[in-house]
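Next up is one chain by itself, shown in structure tokens, the form predicted on its own.
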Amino acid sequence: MSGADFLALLPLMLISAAPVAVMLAIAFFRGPRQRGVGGAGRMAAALTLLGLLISFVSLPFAAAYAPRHVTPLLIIDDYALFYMGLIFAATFAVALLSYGYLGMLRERREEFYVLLLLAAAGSSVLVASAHFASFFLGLETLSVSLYALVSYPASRAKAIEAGVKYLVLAAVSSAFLLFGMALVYGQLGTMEFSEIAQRAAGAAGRLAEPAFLGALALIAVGFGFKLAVAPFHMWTPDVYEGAPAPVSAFVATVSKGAVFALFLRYFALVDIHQMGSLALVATIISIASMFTGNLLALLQENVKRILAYSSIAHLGYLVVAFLASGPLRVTAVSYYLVSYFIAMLGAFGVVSVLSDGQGDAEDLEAYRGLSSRRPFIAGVFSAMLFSLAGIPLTAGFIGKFYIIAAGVGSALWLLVAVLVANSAIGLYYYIRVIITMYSAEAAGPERAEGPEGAAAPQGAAVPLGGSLLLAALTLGLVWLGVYPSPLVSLIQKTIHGLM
């Protein structure tokens, strides 16, 4: 490996390298177990900040130095740099919303942190993957750091049963993966993306093979359950209810992004419309997340609940622009998951500010009136869902309108009418949320209890970091919403070099 090598590779030495750094620090300075955010705790929290800072402080740095192929694993590029980006500045947002929630936790909480970098590396692995072994390796490495992540609060029952979930079913799907990888090397004779997209071009014929089929059906499958699009979406809605609500944001975000950026990598540079039978399962997935989503939120009591059939919805309409075909499919996914990140982030941002130690602010009910008791909150949270539902001057109306293109520009016909439907019926639950929200409360004592002493919004202060990382954040939305040509410019430029 070259100098250069090695400055293309900064922000993932950086990011790898943080999670280290806190691990010592926390050695160092951790003494007697204490309630509270105690001197550990505020030094990791702060190292960690400082480490994303700098991770993606040196991706311009990096960026002089791509497109570059470090080993047949990894490839640097403007694709790969963006999504690393966007990674960090959301692990950032979630490591400022976990150090008020941790403060009220008695485990201790240093270790969250070291957990929290080691899933961001994972997840930059991921998006820079040009090999299976790299894919493998970074996809393991988040999933094994969101095991202990989700079941982070050891004295919470739905926490432990929500991370045991997420084990057993991440491992059967790393499973599925795993054959699928052994299936496609035994027919193509490569483990590297841009090479089985040119053998699979040039043996056509091979590609009918039941060994080839039954391998893309096994990596779909195994996609399937880390995207938690339909009909592999069982545990979705426990693992973000029994999760805390910072790592809820996670995995909304980062884990599903990751994935999903390395999926549209992949395809880029094989046309999926050349695999018949791949492109009609890809469809169906797509039509059944959107109605199993929007429709079970419908019956929802519980606001995590709500957001997990919601982001279920969302990955179907992000799969109706992956079956796009040209460049504005690229940009239609990019745009959209920009916008899911910070809609997302902010509603479970919501939660968390609000959550206390005795459980997240979770049950709907608890949530009327909260206009009166805290006015900025519930106009986040609605711009927030007014986001994830498309309205105009928003970003996620942006995100939308590119996917419609993208199938539009592709005569995706039937998918475009569902994805419109299924955005009529999304519009009921998250205005039902606002309605709530903005309703008057009723007559009794101010703090109700959801479900298992599920927390209540109550009127104490909301720490200054999550105030102004939620501002942000709803800046940002609307933002994007007014004016987002210079995102779509970024997007334009970090796809040159994919298509």
The other form holds:
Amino acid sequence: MSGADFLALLPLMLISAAPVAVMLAIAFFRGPRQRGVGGAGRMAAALTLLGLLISFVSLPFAAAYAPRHVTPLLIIDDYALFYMGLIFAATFAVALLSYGYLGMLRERREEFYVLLLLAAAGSSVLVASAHFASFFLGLETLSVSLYALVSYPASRAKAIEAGVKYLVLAAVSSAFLLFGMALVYGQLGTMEFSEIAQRAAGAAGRLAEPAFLGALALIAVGFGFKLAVAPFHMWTPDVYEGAPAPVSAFVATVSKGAVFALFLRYFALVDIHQMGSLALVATIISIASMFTGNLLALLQENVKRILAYSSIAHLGYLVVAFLASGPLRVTAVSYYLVSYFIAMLGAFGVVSVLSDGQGDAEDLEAYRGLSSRRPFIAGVFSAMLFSLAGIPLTAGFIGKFYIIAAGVGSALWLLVAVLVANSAIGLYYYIRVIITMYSAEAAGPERAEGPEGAAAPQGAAVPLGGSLLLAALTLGLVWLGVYPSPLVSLIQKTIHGLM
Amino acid sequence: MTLAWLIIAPFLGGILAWLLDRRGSALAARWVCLLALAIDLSVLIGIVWSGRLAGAGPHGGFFLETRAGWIPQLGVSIHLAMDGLSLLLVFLTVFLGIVSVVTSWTEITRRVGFFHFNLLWCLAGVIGVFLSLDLFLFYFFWEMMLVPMYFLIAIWGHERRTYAAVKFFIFTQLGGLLMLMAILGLFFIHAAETGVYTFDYFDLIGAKMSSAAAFWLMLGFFASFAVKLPAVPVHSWLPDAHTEAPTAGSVILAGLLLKTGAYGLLRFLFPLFPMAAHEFAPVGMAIGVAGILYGAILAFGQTDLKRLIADTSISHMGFILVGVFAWNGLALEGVTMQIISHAISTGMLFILAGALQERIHTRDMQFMGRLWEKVPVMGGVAMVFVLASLGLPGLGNFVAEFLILLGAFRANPGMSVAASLGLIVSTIYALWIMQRVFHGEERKQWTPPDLSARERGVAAAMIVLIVWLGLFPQPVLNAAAPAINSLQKIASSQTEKALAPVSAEGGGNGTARSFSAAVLAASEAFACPDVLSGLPSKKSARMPFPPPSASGNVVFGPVSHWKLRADNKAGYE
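Got the form predicted on its own; any chance of the form predicted together with its partner chain too?
The next block holds the full complex; its first chain is the one shown before.
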């Protein structure tokens, strides 16, 4: 490996060094439990944020050496760096949210940041991987950290349940994925993505063989679980509900986004429509996800579950863009992912900011009259939900526009029609939440309590970091919705490396 | 830039109003709104004053154009332009905006700042729709005005506001998405043919495509406009939304949001897909006729005053559909008139219904009756607008519906005859309102105060406008004529060969000629001067008739107006 290789790897090395540094710092500075958890936790959080910041800043330096294969395992190109930037930024947001959130828990909070950074490192490897080995390595680093993160508040039964569910299903899906990889290796004799694409194109006749089809099916199942698309979505609502709100945000954004980015890179090399069966499967998955997510979300009374089902539907939308052809599809997917990241982080951010030590603010009724109690938070949440629904002036509008454009440009009329119908269905539950926030509080006993009642569960001040983050996310959301062309240019730059 | 400021002023005004109210000054918020709209109004007056209306820009009737880059990667630009049609509609928007602010003065007491924020943003979106000539931008504004309107209904509405707001939002959003699909289809078809990726109106006009593709794309646009208008199978959001909305919301819904649908039909449907639209015309007219009759039938069954007025809107919007699909100069002038006069007459009826509800806390006509004795001024005002609604000659709606029927008769006599039944049924429901609310038996002992000075001011302005539209429609028609001419020219240049008989009379200056002809026909067939001099409005009968000005464009008296148009045919061409 040359010096240039090391420089190209700089962001990955930094994000891998960060958890180690935080871990060491914890080991040195943490006192016994009784001495209070404040100091070490604050230091761990600060180090985490610093590590993410430094990693983010290192991206332009690495970009100077891109595109570059660093060992057969990793490829550092603009595409990978773009997604790393997205992952770092999203993790930064999650870490900020967690700081306020963890303050309310009884558990020690320092390890949380180690796990979070590990998960971010795993995702970064994932988006840069060019080989089954690095792919699997990144995925497992991500998943294993998530098992612990999901069940981090160990005193909550729901969190433990969610963690176990996630553990079992993710492990099974990893096994599927591994088996599929092995079969591909058996057929084609290579584990490098670019080689696989070439050899598969060379041996077109063999693609129809059962072993190869089986491999594709197994890999599709593996991806399906990770992306939580229907019919592999069952775990999502439970895990989102049980996990602490910042972790749910992480699962919804970084974990899914990284896998999808890899998925797209994997198939950017091949025209998916040459593989008829795969395109058919993806079409069915897309339609099923859209309908499942949106229809089931209608029935929920729990905000976290609504967001979970909404994320299932959004992955369905993304698959529509994925099935399109031409350069528009990468732009559409990337833009949509960015807007989805912002909106989901903001939405779960609101949930975690409103949560208290007893549990997350997840009951829809808890949001009734929020706009008069907390106009700022209610405004932010409305903006995020409008973005998820694809209303103008938000990033989600441009994102949805790009997806529909990609679909129409490739004449995927059925998918686009389903998407349109689903947008209307989805609108219902998004505005249901909004309407709840803006309707007057029921004149019940809790209102009659007077000043004590008002100060009770939801009267606590929003932590400064949390509100700054929410303001920044909202600003970004509107900025991207009104002036999208810088981001589009950036995304289009990343495509060159792919094609 | 002037055009951009028309949109930016209400935007900023809305934000400022919100901030002022947060500081605890609700009154200042109201005044800021008036100020923002006054700025818009003065800009518009400035445009008219500067005489640009007469001059034509590079693109047909457009005399003001602004273009700026927005998303160059997609070929999206901020392309605003104004022709006579948009000028009229923006005027209408600003006027009704002011009226809405004034009528909400005492009605809205809760979250005043946020209310006005939504009100002004909705108006900004509507103005944006009327001005944008980039299809992406158009869609952007089209969707953008929904959210504020949704909040207006959902927060300040009446009993079933949540249901109505959600229904309104989902219906219009779904329609909008269908249009988005069609816009994108057009975008890609044009790009595949020319290699240029653009959403610009002028570039997309005349894109070559198969007739099947054109038909489906046209249908996508039509779906969206039909939901907004609304046309009959997709109208069911309207009665709910209008009924539950606060007064200002109802005024804006009826006066402006519905009109964006009509405007879309005029501006986009025929010019972009002339052939497909012509093929679709019989169906479109049939939908219009169905709307006219069905809306009226719905109105018969209502006891809720606002709901009744909302149903009459469906009926009146049917005329617009008939007129647009007749697509000749006469009918289009009628459509322009209908847009404006319906906005004023129905807007005022909603204001009266709102004022009544504010006083007696019910909209149910079963509890009203014999109110004339208690609120004579309100009764008198209601009488004027109820008569306008039924199409009494001398008030704006008559001119509009008459021109539409006349135009439609040329395109499709059968439909025109069926549509004219609407005039009969509208008489029934209109008089029904008067009878049940202001006359008949007294069912409850109400002692409401009569209209306040503020409300009288609004009513006076509206009455002046509706009478003016009825007696001197010429300035409005003159303003719209170049725009309508060029729309027709755009459409007919592509269909000339294929559809010679349909567009035969709509050739080069079809509008001007056909209107003169219409006036001739009108004055002969209906002995118009007699009808006009027998108006119920004493004011107009007493009005002196000054001699026409030298240019012949500005005409004062009703009789001389009709005659002059007939004589001055040559000069007008």
